[in-house]
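Heads up, the chain below is alone and in the form predicted on its own; it's given as structure tokens.
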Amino acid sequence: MTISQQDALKGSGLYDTMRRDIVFGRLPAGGKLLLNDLRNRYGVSISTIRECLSRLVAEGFVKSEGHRGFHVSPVTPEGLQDVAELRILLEGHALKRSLEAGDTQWEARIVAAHHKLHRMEQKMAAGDYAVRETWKQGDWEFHQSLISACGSSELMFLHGTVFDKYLRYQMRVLTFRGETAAAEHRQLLKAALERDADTAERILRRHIEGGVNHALENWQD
């Protein structure tokens, strides 16, 4: 392998950590990013680590200020409503499109994630607090699945982008509202399997809308 190509490599990995990171909280809003500090965490060359920012300030996840350098796009409560309003139009439509699409393997997927999501929001409602990170993994999997036959990897992939943006701001307030969203994501899963593309879609922005409020009662700044 040359170098160029073991770099390439750490440039993908790097980009996927850093961007988990950013959100999960590790990275927090708003906070400078320094290159030297990055390669000290990361272990990367600060070539490699521009890279990876410019992909980031691409995507909206860092915000770049010239020649005073990088820092974590700040959350703000504005920035949550316009994020969620964002993710209803996308996942609403990709939604539909599967719906009309989908077929056996599409509902074994939703299924599988489904169960995944539910085990997690059991051990939330219990108070274990230490799998915030795998709640939210497989809040993201059932989404993803539930869409994953619009039949386009473009849609797909503004999605995603869009719903980590989402979550930034729930790891901001670890907004997890229990028995209600857990019960829309039954109504999700079951409206998806009976092809009733206008109640999934207005489950699916209540269920959203929900998350904003809730979020927005807890915010602390």
Contents of the next structure:
2 protein chains.
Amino acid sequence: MTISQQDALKGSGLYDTMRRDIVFGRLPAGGKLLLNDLRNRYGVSISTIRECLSRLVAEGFVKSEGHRGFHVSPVTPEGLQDVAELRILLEGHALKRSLEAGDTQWEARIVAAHHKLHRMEQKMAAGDYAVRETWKQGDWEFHQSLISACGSSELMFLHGTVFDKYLRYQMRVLTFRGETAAAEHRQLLKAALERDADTAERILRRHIEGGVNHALENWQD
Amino acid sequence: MTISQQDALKGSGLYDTMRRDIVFGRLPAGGKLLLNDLRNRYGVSISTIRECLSRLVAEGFVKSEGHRGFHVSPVTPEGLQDVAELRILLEGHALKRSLEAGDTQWEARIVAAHHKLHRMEQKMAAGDYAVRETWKQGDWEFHQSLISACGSSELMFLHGTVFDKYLRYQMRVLTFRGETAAAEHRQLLKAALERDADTAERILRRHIEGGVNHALENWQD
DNA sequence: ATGATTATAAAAATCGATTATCGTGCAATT
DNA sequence: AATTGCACGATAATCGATTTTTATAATCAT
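Having gone through the form predicted on its own, I am curious about the other one (the form predicted in complex with another copy of the chain); can you provide its structure?
Then the entire complex follows, led off by the chain already shown.
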């Protein structure tokens, strides 16, 4: 018996879907979130929607104001700077720890993750914009793999959330920055395998700040 | 017309109460959270309880396992180390930024916050254990005030949560470490006012690691 | 007696409906 | 004409009940 599409969107499945919808802009930044609309859109009851929204509020993807409902967190240039600095802080620290502690299995993980990402980057470069989300998924997984030997689950978890907040800003930019980013990913992998923490951190900072500038230059509300 | 005590525990009021109950151990670490019990305990419906739990899950105070319910996040020595390192990273960074950017109003805030904290520390030293929670509230507010000029609301928010996770470990320790901590708070205030970032960060690290060691030495499950 | 299978009870997850709150437009008063 | 108060519609927040899932106990077969 197959699971119907309706049932697939319950519980944590709904949460994943809504978080994605926010990160990838299908629920527009700053937009009002009507409970009835969401109920229709996702085909679940108000209670289930609210449960999900509570989680997203706690993570900062959604804002709630007293008894006046919910809306997607707005995007601002300052917010981008803020989240980017936080990502540099968390990922930079975790990266250092990971390079110190990573074993051969970790090396295998980052090589594998980079390979998957690289394939997506090639498709994007070839103009196949359909893989946009898979591409960014690969991006996420590569960066997570890099820090996966840092030894702190708290840090990994926080980084995952902050990365998605950063990603939301990147997804708003229509022009492509893939070539530069791809080169930085290669350099990052190389530095990681060579356990060159200083270089890795420098590239990471450049990588993130490059994304910030690209987003600011092509800003549109 | 007065607001009844029942109604006071709705919405975000319930959230504050439950988070406090976890941090201060009234909902014991690792304990199972029965929805019916919680409904009776807080006098609200299941839906409201679940909404609140979702938020606490997102923040990491509560764990949820598939369709098998909720339990308070367990405490482990590794978890303490983990959360302490994260606090040093976040608070240390924010502190540096705050010392760079803080104006006179910020100075007034940290002096005021330290004064309130100091009063509580005196009461604790005099044996008035009834102020335990107010004391730790003052602790929280002092550290938040120190970093309040860092310019990043994301960072402040994350620190607030991480601080509470750290605090939960401290509240489990019955023996008193007040004198040492109070001295460190004084040094921290002094270094902050003198804009001596290196000293401030060194004291902060000692302050946090001191708490970790104290908790580990007096560990009890 | 032991392992597998089915009934039963307990708990979680979801839903539809009710209640409380908020925002808006209309009317009344100055 | 402007401002205040009131009523109505819309939306959010909460609840009690239903459905689904999981855990436990009992039965049956080997």
